[in-house]
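Listed next as structure tokens is one chain, alone, in the form predicted alone.
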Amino acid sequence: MSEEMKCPATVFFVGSGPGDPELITVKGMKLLKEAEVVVYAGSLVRERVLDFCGNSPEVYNSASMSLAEIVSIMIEAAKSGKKVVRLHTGDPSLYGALREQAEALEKEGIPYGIVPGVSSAFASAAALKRELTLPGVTQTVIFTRLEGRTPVPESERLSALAAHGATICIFLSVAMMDEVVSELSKGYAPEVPVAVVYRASWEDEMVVKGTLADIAAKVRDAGITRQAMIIVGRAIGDGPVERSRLYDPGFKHGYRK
């Protein structure tokens, strides 16, 4: 018997998506239909993720809640054999304090499982009708911020980051886009593609495409200070595409002789 059955209940961590509810997993929904506790990040989940709760759950909005507060409720209900959800915006993985919560249910030894959910970046880049990497363009991608009230180790400064042309998608950093334009200049030429998608996904989703050159600008009058993803590179520019090798008839694989 597996230790998730032994135990009476189990915590779930639970990607809810970028913000149209009906991006969150077939198994994120499951879950919510038979959790009986579901504590979820107020200042950006959506409150219409809820309609997926199928047992009249008991439910905590976390958005001003301490890390103890937020962990003592999970806590109590497991051990009192309850089915929790915690859910999380885009993916848990990401910018979600998450090992934090893990490892103190770790410490009182309650198991419990992660599921993913889709990221804004990803979102995003649905919203702009682009790939994020591209042949002969780059088929790399990088996840960052720029330096808030969470630093920001020096070998990872957008400045740096820049230097190998990638994709790269900034998060919560709009709010800074002079400083985000001004440490990407120092790698990346004034006319690379910027576009910042704010709340992607949601009825009230706004794209703003520019350059390096004009981007800061663009943001500014639009209005757009904080919930928007950044992303920059040569991948989500209008210029010609080189043909992936995968659908070239010339290109033998175990599927096509």
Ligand code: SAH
Contents of the next structure:
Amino acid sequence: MSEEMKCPATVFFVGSGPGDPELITVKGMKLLKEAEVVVYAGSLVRERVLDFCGNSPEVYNSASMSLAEIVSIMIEAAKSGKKVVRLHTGDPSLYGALREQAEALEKEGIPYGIVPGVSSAFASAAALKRELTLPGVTQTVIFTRLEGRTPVPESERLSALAAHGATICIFLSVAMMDEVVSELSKGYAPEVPVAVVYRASWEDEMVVKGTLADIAAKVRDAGITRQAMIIVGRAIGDGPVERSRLYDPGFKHGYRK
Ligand code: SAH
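Right, the form predicted alone is done; let's see the coordinates for the form predicted in complex with S-adenosyl-L-homocysteine (SAH).
Entire complex below, previous chain first.
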């Protein structure tokens, strides 16, 4: 018997985007339309994306569930032939405990697919109207976080990452702003631009801009303690911009001879 016959339905892990329901992909929206079972993290995924459901699915909020409970819902539903969507906030490949859920499905021989989403890092860059990779400044973006319950390897301490001078997007850390600043200060000058974007793409999105020297106080004054992205690096500043080679008339490439 083929895998497909054993389990007719595929479970889809779908990135629901950063908050604005229109920032889900067309593919993700179509899967929600068809879904018979939807599992979502109520604390992070905006419930408004559930409006795309068109099949009156059973909906589970995973916020208070253990991993075992979440996967057993998905496994049982898939085995009974139901179309399952597991919604993740932003993109599923970042800080989403995706791997452990996927492995549990693999163990049961349940096929699954992953549909990417717009990460909050990109929604935050859009809110700032900034390019994260800026010619003459940096060609590198680092996604990281401060240590919380999940440990971060010693070699990835913010102070070590700061030494690269790249753009750094810091997830899950705005509640520890003082520590973020003290770690970054070991590699960046006090005047390096830092921005904090609260709920990028939501109606109540808030952008706080400053420098390493004053951002912690500004974030405290704004009362932001959660659901925010910290972006640091010269690329997000207002400094002069070097022209990109891509549109340089002297630069020939495959599409411009
Ligand atoms: N997979 C998600 C990240 C999940 S971790 C993604 O790709 O965006 C949760 C963290 O993401 C939050 O602590 C916060 O740092 C960030 N985050 C999620 N949604 C956000 C939003 N709309 N605006 C700013 N930061 C957000």
